[in-house]
Amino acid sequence: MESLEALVAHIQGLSGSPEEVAHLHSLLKQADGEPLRAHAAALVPFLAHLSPETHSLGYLYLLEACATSGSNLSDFGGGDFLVTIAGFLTACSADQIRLAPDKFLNVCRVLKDQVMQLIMPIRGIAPLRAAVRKIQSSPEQLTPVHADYLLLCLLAKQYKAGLSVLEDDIFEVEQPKDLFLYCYYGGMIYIGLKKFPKALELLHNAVTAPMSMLNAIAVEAYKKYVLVSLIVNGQVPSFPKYTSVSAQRSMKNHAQIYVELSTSYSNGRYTDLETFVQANSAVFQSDNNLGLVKQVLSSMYKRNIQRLTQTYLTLSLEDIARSVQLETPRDAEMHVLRMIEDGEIHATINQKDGMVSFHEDPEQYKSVEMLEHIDSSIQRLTALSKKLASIDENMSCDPAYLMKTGRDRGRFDGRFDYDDYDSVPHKYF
């Protein structure tokens, strides 16, 4: 290997246009591996002659040499080398760093595991949000970065800062782990931003999508997605038939007792169900799920409120209370007040006599707000068409798509199991 001053003129030198940074390349790939990392505490000196911005390729490299030398980064400069790893990652050069993908990817994951080490992660936010923008081709790309960020999100409850990508509209997916874990963290995102039909959205995805073996993040999203779907809907839908085989076989066995919490909550009886928490709160606690528990323990409330609205034009607040368990005609009154503010009642209560009387939907669907709502999701709607016509045209034109078919046929006769098309990988974790 070249002494490490040449290499850094070389860095220096050839950053300028592409066919320079093609060179460049070639000669940070001769340099790499053991003998770079060799000499990773000598490197850090050189970075300060390095622009983050204009020799992103070459710093990259020096980089992540340091980061993953084995190391401790203490003999970095410990916080002043996370200040350097995060300065690069929301400086550096979108087109020079995608040509060392694998590297740059090293080089976040190592920022996330020092800011977790350290149970600081909301220092690491920032700078991965710049790197998902910065490693991604398109927009609708799904990188392996995406989960971290959204992990770190997680940890510094810093939930709306994952709206910055969970808004995003997702077609391209290279590794299903990266899927997996995108669909869960957004979904528990969306549970603390108290968005339960987002994040009942991405937990269907999580346990619906392809997979040939049952994974532990598709098991730990079913419980979830038990439970959301107990506050959105009151039930649990069956699997659609597009579940994959597997899931559909086993995935009720690995959380039997979120089975069991839905049937206990379908008899609409609270003091059953609270009964039913008590005793396995233990088990909830340690699936990190009792707060959401609680949660479908008190939306039971709004439910049975919510089928009285079906039987009765006018009921008073000493009859709902009895009706829904309630201990007193003040705290049925507070849950009405809730669910009128909320939109999922229409009703008026007249505090001289304590009744309430229910009214249907208001809404006539002739506002101009209302039209641009249907107009914009119309035109949504139709984009989103488009693009799954040109990716099933994509798809049918792939040669490795034909060549299973056609092996298909010839074994099953035309008759394929949705299944059979699976590529994720047995083992997550």
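Residue numbers count along the first chain shown, from 1. If you superpose the two forms and keep the largest set of C-alpha atoms that fall within 1.5 Å, you have the rigid core. All values reported here derive from a predicted model rather than from experimental measurement. First, how it differs from the form predicted in complex with its partner chain.
- After superposing the rigid core, the C-alpha of Met395 moves by 2 Å or more between the two forms.
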The other form holds:
Amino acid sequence: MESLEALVAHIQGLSGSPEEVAHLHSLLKQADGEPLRAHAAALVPFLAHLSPETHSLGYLYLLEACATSGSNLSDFGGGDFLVTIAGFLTACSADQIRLAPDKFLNVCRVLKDQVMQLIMPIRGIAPLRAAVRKIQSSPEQLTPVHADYLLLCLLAKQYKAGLSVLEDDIFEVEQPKDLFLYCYYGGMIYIGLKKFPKALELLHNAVTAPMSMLNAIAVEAYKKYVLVSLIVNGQVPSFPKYTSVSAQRSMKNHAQIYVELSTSYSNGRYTDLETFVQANSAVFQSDNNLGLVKQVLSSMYKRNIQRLTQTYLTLSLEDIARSVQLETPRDAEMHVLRMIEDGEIHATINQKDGMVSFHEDPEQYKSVEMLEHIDSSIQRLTALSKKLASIDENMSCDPAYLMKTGRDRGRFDGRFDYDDYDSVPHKYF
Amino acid sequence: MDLSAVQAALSDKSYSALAPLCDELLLQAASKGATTDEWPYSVHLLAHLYVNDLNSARFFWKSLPQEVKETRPELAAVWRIGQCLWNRDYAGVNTAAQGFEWGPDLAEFITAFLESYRQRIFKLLTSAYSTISVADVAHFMGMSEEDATNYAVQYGWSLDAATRMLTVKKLKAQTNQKLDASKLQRLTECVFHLEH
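Mind sharing the form predicted in complex with its partner chain? What's above is the form predicted alone.
What follows is the entire complex, opening with the chain shown before.
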């Protein structure tokens, strides 16, 4: 094995063009492994001679060897080493590190473990945010770093930082576990930001994703899914057809108390729901869902007041208070005011007469802003349907699929029935 | 730690830009492992309240170490404003903001915050009420009854002195309905897509 100095010299010399980098890559692969890790402590000073942007690939190999060498990171000057890793993740060149994705993922994992050990998750946020963009081959790809990044955002309570990664639509997933964690943590971030409809989408994906056996992440996601469904829609929908069989059969058994909560909610009486919540608060607390359950409880007032708008045009504050089980008309007034502020209801309060008048939604869908909104939605849908058409086409050409459908239709004795095969694109002929 | 951008924004009075700026700087500083003793906590928290981003304000407060919360009375005073906003104690916001001796960096920011808050509350009252008592208006806006009446009358509200009730004048909603030619192109693309 070459000496470290020779290796470093290679790295410095061969990081110019893509061909040089490819050559360097094969050299590094030869030098990689236990011999490199054994020299871990000696590697650190060499890192100072390399630049993270231009020598990204070489830097990555050396850094990964140090990070996974198993020795305590404080041997490398603890906190400073973290700063080195952080600096590398932010500054490295995406093209170079994509040649060695496993090593890059290892380094990210080490960073996340370290900041969690130091109980300073906020330190890992900016570097991992950069890392996600570097290793993604396109914004539609899900990587293991996504889940780690969202976890750090949750722990550090930097919920808004998590949004940058959640806004992309994901179309490519490699590891199912990444998807489950991404949907679950993403749902929690949206819950924290009180964007409940978006949280519902992500949690729905976690619950209905294909799974041969029930997994713990999906069960936890289901519990939150029930609670968020109640807040958004006032009811929990039944499982859609595409949900996996194992989920449909056994999911509810693991979340029995949540199912009971949703039954109690649908009866519409605040006091009953309150009693139920108090009786079972220990269970909700141990699931870390007590805060969310309390939000479900307070959404009951909102839901009941909204129900009133379907029956009445005007109603006195006293009647509202009585029907919704609030203490005083003043409470009812404050509740209605709050709902008007949040845009959950269209109404006007008349203090002189103590009445509230309910209105229709004044939106007439004629303004320029609304047109822009509809326009961008149409564009997104068009792009989505094109994507779906191309996925469908690719799948129709897939040999495994063709074999399965051919088998189901029975044997053909070598004859081609053109009518039957018309749906197959003519790529093969 | 380079806080010049924050200072610049404060002196420019570009208060709405402060919150994302502070957030980003904090993340960058944390990744470099810098200590955050001289971090402008009060400014950061108030910046969130200024744009009415109560969620971020709450999480920011929750993430602070206990020691920081206890040793900075100005920060605690800003948080009291935040608590009132969170609990929708509309009047309490004014008392909390006006009842503290603010330091020189924050004094102007607080005044700007109160002004924008007052406008927001007035807009809410305009949209939510058809009639409202003078006492309530004064209560929500944090003004004396006379000041509140004058403010309201300025915006076209009418006062019924006998019952001490104000009748709200609703604003005519401005809707922009002008279309332009590029929409035709869009429409063509859309129909083309539907046909195929």
